[in-house]
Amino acid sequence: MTQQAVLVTGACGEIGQALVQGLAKEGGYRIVTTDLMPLPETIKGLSAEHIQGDLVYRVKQFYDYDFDIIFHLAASLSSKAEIATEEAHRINVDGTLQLLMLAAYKSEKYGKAVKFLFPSSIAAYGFPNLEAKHAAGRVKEDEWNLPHTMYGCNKLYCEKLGMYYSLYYGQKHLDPHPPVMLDFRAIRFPGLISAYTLPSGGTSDYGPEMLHAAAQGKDYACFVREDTKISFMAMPDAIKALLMLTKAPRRQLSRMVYNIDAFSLTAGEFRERALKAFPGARITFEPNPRRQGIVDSWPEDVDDSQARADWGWKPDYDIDRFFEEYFLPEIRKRYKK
């Protein structure tokens, strides 16, 4: 069987490691990875080739490859992006733009659309105040696209760039034989939680940070209020969604950017779960104004009905399964609790 050539950028990140493992498990892929860092031992043997370095300066190198699928995961995340906004724009936008140009060029050259999978985020949304957030309920893809952060602005703009390169780039008005363009597909992920990699300081990481601290018997001061609520998802469901969307026939897709959802809970409910699992855990709430403001701008819940209708999306892990069958068993094993 012919293998599909796949590029995974940001392969050392939480999503990247899990995706490489998921692709290898499915089989049928020749995986090329790239990241600023060397590959961790957990996935080193799964990559046919790893290219280490700054993606923005490495993209020209990839013109020598013929990728069928690009998973562009490399990004400067929300909290870090607010501190170094220009660098975040360089990484998040310039890197994406260059890869989109590569995919568009290859699609036209070979007359076959390169699939371009892009992990977007609930950071693409933005509410002016908590009243509007609470009143909004489940937010659809085209509502409240008013991000408050550089990261959110970058993600929303890159979604638009993906649509542009898929629909309009290089096409002449009423051209009867338009060039074959790339096949851009994006998912707006909620907060993602992996049982196998440590939290990396993301703005939605207060939940897993709290549980990791409780499992180790360490004090934890949560950086958001107890009533703070956003949606979350187990990492296996995130990888499942990426692979499902990759395989979905283009004709079934009514849009290029999709919400997906699993469960929503408050920081206080995370604390309750931590105390139940690790009695005696010492967890307090000391909101950080900057990070609290970011989370307050994100929706409490999103409407993923289009993903469910178009490509059969459904999460495997609800709140109870996430804690009892996925997350808690692994961190108990990790810390021998």
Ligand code: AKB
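Could the form predicted in complex with 2-amino-3-ketobutyric acid (AKB) be given as well, to go with the form predicted alone?
One chain, no partners, no other molecules: that is all that follows.
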């Protein structure tokens, strides 16, 4: 069987590790990985080749490969990006631009569209104040695209770049016989929670951090207010969504950027769930004004009806199933509680 050649950037990150495992489980892929770090033991055996280093300076090397699919996950997340803004721009935008150029070139050269899967984020949205956030409820993809963070600006702009290279690059669509363009597909992810890994540098991190701390019997001071509400998703659902969107026939897709949704809850509700599962957990609230401001600008919930209609998206884990069937059984095994 011919294998599809896949590149996963940011392979050592949370989504990267879970995606490499998901691709290996499905089979039929030759997986090349890249990251600043060496691969963790858990996925080392699943990558055919790992290229370690800064993506921005490595992209030239990837012109020697012919990838059918690129999962471009490498990014500096929202809290970290707000501290080192120009460096975040370099990682988030320059890296993406270079990979898009590579994928566009290869698509045209071989007359076969390279699929380019891009994890965007709820950070692409931005509300001026809490009243607007509460009033908006479930936002659609094209509403409130007014990010407050460098990371959100980077994600929104890279979505636009992906569309540009897929549709208009060189204005070649105006040729009588236009060349094959690349096939860009993006998902705006909510906060993600894995039972196996912890995020770093994000602002939705308080959710997973609180749960992992409670499971280990460690104190946790949550950096946002109790009433703070955004949407979250189990990591297996995030991987399911990426794989579903990768396989969806292009003709079924009415857009290039999709919201996906699973459940929304407040930081206080996270605490209640954590206390129910781990009664001794010590969780306090000590809001950090900058990080609070970031989460306050993100939607409480997103409307994912387009993803549901176009490629059959449906999460496996609602809030109850997330805790009872995924997170708690796995985390208890992990921390032996």
